[in-house]
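Okay, so here's just one chain, in structure tokens, the form predicted on its own.
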Amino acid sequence: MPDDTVRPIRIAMIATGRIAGNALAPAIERAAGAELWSVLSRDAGRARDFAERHRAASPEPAYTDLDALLADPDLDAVLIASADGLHAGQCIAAADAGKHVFCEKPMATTAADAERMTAACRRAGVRLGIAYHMRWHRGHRDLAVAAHAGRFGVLRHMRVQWSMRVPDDSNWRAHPEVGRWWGLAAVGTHCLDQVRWYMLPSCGEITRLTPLVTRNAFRGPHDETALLALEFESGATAEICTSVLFDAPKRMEVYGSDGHALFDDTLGRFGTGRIVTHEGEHAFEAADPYTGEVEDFAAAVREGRDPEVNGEEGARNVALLEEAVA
């Protein structure tokens, strides 16, 4: 529930698509220290409807022009939920206007754009966070703490599989106009973030990435099934599988010298699923991970610190995606 002891961070929603309406705006409504202030859409009616449905608090909550939205002196921050290829320009404009930025993943479609975004926010003295909501799944968070504390011994390997079956290639991610990757951008970037989150503290940076990418079903420019094999400085390894061609159980596995953790159906929107470790069932309270990430961003703005995933880490994720699919 919102915290009434301090003025909430006023956030504008940039874009009004499915995730913005079903997950992000409701998360802002629930988050302590945050408030949906205004909305940007290409369509004025859609902006007004979205603002009304999600109770945007600004006296003038609906915009079709980014510059006009950013000119509002009462606005603190933007949440960028537009198509991937639009993120860089919108982020840099927001930074130049002195607004903090929370950006959906992947933060850009090139490593160069990701670096430009990070530099613009650092230069302007505003916070830049990247929205990897799976870090706020309570079970994932519990086991990340355990892994970092050595509960599994020396981390040796991690595996993440997240796939879906699409009926056709009509999704914008399948085409190059405003996207660069398909399954890798929809869910693979999350898989990569989970691997880096769990393994980097003890295993060091990723030193080698070997991709296998297929495009045989729809024969478009973007990945349909992608397998990524990763090696870390320590010699530890990881593998990621994403696809838009088949339904399968969503699964994450962590293996160390002294234990393991198996995650079933925990990847996704709802903070649910089942986790079993070498010690048995791991109980956790299901909670909306989107609310967690918004609360962290709002707290970061108030406290003058980086959010959980900052621009540099988001840019490294994009650089690895770019390496996987040149």
Ligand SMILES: NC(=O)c1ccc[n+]([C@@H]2O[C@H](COP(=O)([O-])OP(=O)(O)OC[C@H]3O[C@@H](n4cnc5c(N)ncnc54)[C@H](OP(=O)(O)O)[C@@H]3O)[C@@H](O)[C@H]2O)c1
Contents of the next structure:
Amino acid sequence: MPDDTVRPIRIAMIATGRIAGNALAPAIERAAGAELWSVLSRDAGRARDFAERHRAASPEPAYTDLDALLADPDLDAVLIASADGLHAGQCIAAADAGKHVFCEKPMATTAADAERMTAACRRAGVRLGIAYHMRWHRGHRDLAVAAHAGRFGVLRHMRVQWSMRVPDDSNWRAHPEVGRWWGLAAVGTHCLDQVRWYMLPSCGEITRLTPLVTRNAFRGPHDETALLALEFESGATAEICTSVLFDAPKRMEVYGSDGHALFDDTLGRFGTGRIVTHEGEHAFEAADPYTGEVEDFAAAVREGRDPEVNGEEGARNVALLEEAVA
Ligand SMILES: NC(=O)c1ccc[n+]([C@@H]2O[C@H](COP(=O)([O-])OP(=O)(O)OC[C@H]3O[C@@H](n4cnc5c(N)ncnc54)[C@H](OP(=O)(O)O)[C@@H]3O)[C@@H](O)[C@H]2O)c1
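Since we've got the form predicted on its own here, give me the form predicted together with the named molecule too.
Everything in the complex follows now, all chains and molecules, and the chain you saw is the first one.
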């Protein structure tokens, strides 16, 4: 039960784009122990609209200047929901100002930046969490606990496929200014996080990564379809397929020596889909995963512990993306 007497963690939203408006601000509103305090946008009107629409609580909630937003002594934390290439500078500025950071995935566009962010937050004594919301899908969580407890026997293999069909290459992810990867940054990093979450505890680190990346449709600098083959210390394996060229049912499969789990259309924003294991249908409650991740971050700040995915784990994910597509 949330304790109503504790002041909520006051969070500033950095950027007013799609995920900030559609998922993150509503999640902050629903989350126990958190409140939207202020907003940063390149455009003053957009910052004001966003602050009003999502009921930001600060008496002065709208900013276009990061340093001015961070100078607010009543602000506790920032949620960085800007384009990938902007995360590092914004995170380090927030840490240097003594604010906790919850950062969208991928946390950076280079492994070196990811390490600088992690070091800046550790140095400043602030919490750094990376927003892999799929860890808060109730069904995924149930079966991660089951996998860690050995319900599938020895884990041998995972397969994850998440794709979408984009109409053109106008998105910033297709270009190098503030993007580094396309499908891999949009969804592949989530696939990698799922595989690492399920397999690392019993299979050890990823020891080998073999990528196959195509850029044939738009002929730009970034990945369109990407296939990653992974091997773990234990000898277990995994495959990831991401693409921006076709729509398909999203799919995750977990195989162990004594059982398996198949996830149909569970990957995505809504905490829904269907899961069948070797024991039959796995029923779970459909719940907003973004609310779960915000509640975990706020609790981590209050309790002085790392959030579910800390900076080191986010940085390892970025290093693997970098290894896949240098
Ligand atoms: N966990 C998830 O489920 C999920 C889903 C989607 C995205 N994400 C992550 O969230 C972040 C934002 O993604 P999004 O899909 O919301 O993107 P988006 O709609 O394009 O929003 C990005 C925002 O960043 C700000 N920005 C500042 N400089 C920019 C520039 N040069 N180019 C583009 N945007 C710039 C803009 O806000 P202002 O105009 O207000 O400054 C823009 O609205 C990314 O890191 C992405 O990987 C996570």
